[in-house]
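Heads up, the chain below is alone and in the form predicted alone; it's given as structure tokens.
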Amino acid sequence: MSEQKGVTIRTALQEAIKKLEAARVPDAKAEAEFLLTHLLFLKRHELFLDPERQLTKKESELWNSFIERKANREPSQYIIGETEFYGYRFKVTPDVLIPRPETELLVEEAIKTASSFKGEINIVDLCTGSGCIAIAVAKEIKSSNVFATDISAGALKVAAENAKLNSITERVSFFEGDLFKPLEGTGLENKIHLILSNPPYVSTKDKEILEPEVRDFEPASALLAGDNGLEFYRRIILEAPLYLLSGGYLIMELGYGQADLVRSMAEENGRFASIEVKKDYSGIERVFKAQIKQHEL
């Protein structure tokens, strides 16, 4: 007898649209098409080149798995374990925020403020997650060591495997802890020319009215900040002038409407001699950019 066939990559679609429209999914379409590409290893416009092939018996249990899941409002980079961010690949699992295409705008800052600097640079990514921050840093930025620490041990481990799935396990390290406490003896005090961070920056009273894929789904490690969403703000302003060196740089991504209450921190923190906010392609303030003051001699 031959192998039982599933359904045709046509019908799959349909039904599964249909199913996700129901469960109130966004994009209910367009997130069918890229779950259905990843399962069999196609790109978006061959699915409609054979509709009428049928999936395997194999696959048809796989796909029908996936679709249970998006219904659910599970993350599709999570049902399919990876994502892409800054033109690399990262795997991704619930131990890791998912990393988002406006972190990229900070990667990019990191970046252009890096060429500012001659000979060996020496860069911290706080709360790494899934290390795309370290990671894209470190693969753009040639003359770059990346010091990169986050709290949760499960996201280290994510975050080790994805240097490792990029080749740069060289020049990026990990460490365990709180902020800058893992660094504490390291002797990286004043010696570091780039801090990045993309922190959590929700507050507790809008953890509510976050979408069902992020809300429930998400580490809330990675997302809690408080009362105000200020909590990390405010304890790597205070922190970062014992790392930076002289015209070093603090760089984070900001939350919605932060970006005045941030920048008041650092202005009445009083170590900066220069305070930017740059804005993404939305209009929105979103990168937080300071200069620590020269020291003095």
Second form
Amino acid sequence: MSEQKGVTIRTALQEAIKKLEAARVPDAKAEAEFLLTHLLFLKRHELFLDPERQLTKKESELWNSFIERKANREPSQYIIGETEFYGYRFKVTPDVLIPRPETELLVEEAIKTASSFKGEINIVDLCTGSGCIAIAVAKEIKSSNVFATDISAGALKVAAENAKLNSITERVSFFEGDLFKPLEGTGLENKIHLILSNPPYVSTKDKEILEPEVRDFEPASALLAGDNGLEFYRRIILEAPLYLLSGGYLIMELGYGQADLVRSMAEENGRFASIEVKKDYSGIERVFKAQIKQHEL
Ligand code: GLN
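Would you generate the structure of this protein in the form predicted in complex with glutamine, following the form predicted alone above?
After this comes the whole thing, all chains and molecules, with the earlier chain placed first.
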């Protein structure tokens, strides 16, 4: 039997790009290069230094499965099993939402806000998912203790692995349950400096307009939030005052067009002062921040 020659990097890329374009995958070329770079443990420019290098049989098999999955519109982060957030590596599986770059703004705001406190800082992260917010703030704020909750046991398993991957298991703990529920009885009431959350905020009626990568692959329970997308904001605003210490902050990520509605909820609640909303790099009002009024003595 004649030894079959392996496909070269050049051909592998050309064929993959054709397939992805036929499947109407956005950014087919960039996606193919990203996936092959990862598969071969190369840097992107190295793909072009040795275009005649042949893929081994094993590499070819893996490559074919990568491209088949990508042609199906699966997010590349699930295909390679990881992503980067705030400069840290995170494992991602279909049990968790893929961390988005705009969520880094929430982390930045949390770090800035934390610097106004002295000593140890207690932080709660609700709907932690992959643990990206909890872990990034724990890494960046050395004096912090982070308590992260999620209703999904599958997500918490990934989050715990991510804490290990980033060597930060000592100052981040994970609790399974609905929002604040698993923190009941832990004695954290009135002790939290910052409550952070990127909760689900897509309305059920907007589900159909999501990109297939999001709608068909990311966990619906991490995305959808009732008829108007505000369900979690309403509950978090209601329960946060019980856990925040005097002068503590609630910082949440917002979905497109939700800023005014969430601001009104916080105003009506009456316990919050100095409500601010920060825009992301696309000019969308993305981060909500409110300080709890000083407790009356
Ligand atoms: N930002 C995500 C999206 O664009 C939604 C994330 C969320 O619901 N928290 O689909």
